[in-house]
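One chain comes next, on its own, written out as structure tokens in the form predicted in complex with the partner chain.
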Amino acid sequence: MFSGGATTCARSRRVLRSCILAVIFLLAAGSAFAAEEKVIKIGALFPLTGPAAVSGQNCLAAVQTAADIINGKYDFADFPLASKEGLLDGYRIEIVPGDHQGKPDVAKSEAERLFNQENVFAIIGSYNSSASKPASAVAERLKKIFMCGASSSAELTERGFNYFFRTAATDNIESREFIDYIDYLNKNEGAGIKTLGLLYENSEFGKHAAEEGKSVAAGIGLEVVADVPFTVGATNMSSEVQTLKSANPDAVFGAALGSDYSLMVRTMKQTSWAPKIFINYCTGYQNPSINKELGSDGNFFMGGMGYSPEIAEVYMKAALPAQEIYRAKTGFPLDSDSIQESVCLHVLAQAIEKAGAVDTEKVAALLRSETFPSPLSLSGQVAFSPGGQNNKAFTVITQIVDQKYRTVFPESYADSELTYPFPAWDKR
């Protein structure tokens, strides 16, 4: 019993030495192997999961489109960084996702361990302007840099911060291009649009977009005749498309996300009824997914977008390639919220690779004052002001004709005529 005992104690005893033995090597291993590794951490902070949830996965995939072609050699003209594997002198960019659940309270705290658990250089996000304005004051608060694809409340970049830049258009710069159009077709083409209507979902996002909408309008003497906020996730739309159709404007600016976009157009068609001109700020309208499913009910409406398939097989034929990754991913080409996300990654990659360090001071002097060549924008270029807004965000005005993004505005770009006024539904 006792020598039993005492050979089984001696073998517990070599195994237990031989395990140490193994973690102290592995561990150094490990820690001399980690020391090799040139990696840019990158955070991605967006709204994976939660009611904005196909927007959020679809700017991570957009991201990781963007880190595989810097990180990746790839021949595609007219690409910076494409060419060359990595940045600097072998660096790569590593992304950390974060989900901030559409909770403004989680996007801070996420915020908070990107920068200070996983050591991110630099955090991307957050797609929904509530979230970005907690995650971004974070990043200002450090001394970070972050930034910001398809934020749109303008407020975001109305903030004075050092180390906030956002690429896409503000709902601000849409409004003005909106009313713009509008004002063009009164003049040039006769239309008469003489009243305006608003249906937004009751968020940050829709509230802000209306109240430029409504501030704007007023510079060419258009009359809002009905204002309409909605429930996100409401269980039908009967009362709001009844007001706006008892009220009936000319023109209707729209901000309704995902599946109450689909609601809206089904109503509308339900009641027969529509105004002459449909215009949405970046919402359902850009997504290829709901288009897919709204099907022929979804034709004639309008937006405002800076990309499009259409509009990259002619104007933006470098970015075509990037669009097969992005594909390859999730199925979908690319959207106009999403492709933000990658601009993001690409102008800051490059800032990296100009200021010749991993540097947040360095870089963030070039992101303010460089311009920067981007092929996945429209105007091909990204620079920001003093705030951080990118002054070629450019939109174009489009609209869905047999399923397709048409571009109706401005001149320069149109490559259709536009349909108006709105063919009765009866009709089509």
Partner chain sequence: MAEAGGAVKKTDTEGRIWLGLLAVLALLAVIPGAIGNAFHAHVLVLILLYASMAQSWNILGGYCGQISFGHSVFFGIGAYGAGMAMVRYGSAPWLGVLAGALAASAVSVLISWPCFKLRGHYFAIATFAVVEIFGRLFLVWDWIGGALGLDYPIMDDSWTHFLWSSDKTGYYTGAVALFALVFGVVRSIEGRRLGYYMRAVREGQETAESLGVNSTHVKLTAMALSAFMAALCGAFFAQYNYRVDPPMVVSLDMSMKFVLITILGGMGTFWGPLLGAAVLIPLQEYTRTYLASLGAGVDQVIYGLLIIFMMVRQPRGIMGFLAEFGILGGRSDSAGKEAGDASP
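Same protein, different condition: the form predicted in complex with the partner chain was shown, now please give the form predicted on its own.
Lone chain follows.
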């Protein structure tokens, strides 16, 4: 009897231990599940390697800066979501990077990986329009949200997509602004700009920018005398610049990203040629690190911008604290391209918070219908039209002088006089 009782007690203790271990396991598993459920994963798809790697890395840092502000608690005036930690009473944003290398096919496969393997809720990207196009097509097929910052090809928001949203101005918007400025200079300053040249990368972005430039030039009778594409990641641009020099247009519209922009400027100096005025689309012109690399050689080039530190000091003071977080990551201030990627995440986060759930359809519906406050946008607001274009987006025209972005147009934003015509290289 005694032996049998001992055996029964031992068996009971083993059962009890098993039950306790099972409960501990279930509690631990439940805790891990809960923790997992409190994370909203967002893909950040940019050219982290390749010709536009510097700009891509800056864009990633800008998205991470936005995540820091959303996840943390900051006393930033007029900055949505900064004063509370996370979203939806405890959710935090986790950024999952992807590198498309500036290659459309890689962008497509990376978008599929981010959605299908990393299970991201949405993707922000992709700087290059040629990468944003296939990557966002993946999102549309999967009915997932794609937030596009700096990709400027107007065609991206002309596809009738339901889950694509772009915050930045398009090449069409910038082209019209460039032409308005040239028209203003001709009528008010006697600039005598009669001919136009186009120098652009042979990509979705470059080709579309060139078409937009040619289209609006015709509206003021500006004759296009040079149409010059170049290969992305070029190692030599001598023949392209020589072609421009031979045509000798009064004005040039440029569309060159990253290291291609630096090469373009250096080649123009080597050939001792420049037009009277050179205006750039969303390009390497806007990148402060490239500006610093070029030094005085970058002076007097111009471009459209939705942000610069100089603009922020006057018109976007609420953006300055965010810029300091970004500067700690990169060593540089925010630029007109990278800041658009921050805007994407801030707007997306506001939509998630307002939806009250991590629900694609609810969030997308709000993105389509609401106007969002945006201290990182020059207009102060973001609102998307059908197709996904931010109808509040606009830019100003700046000119670099001593590595500072001086605003020259429109008049209501101008803080400097234009240096015109472009000084000869040997007289600068």
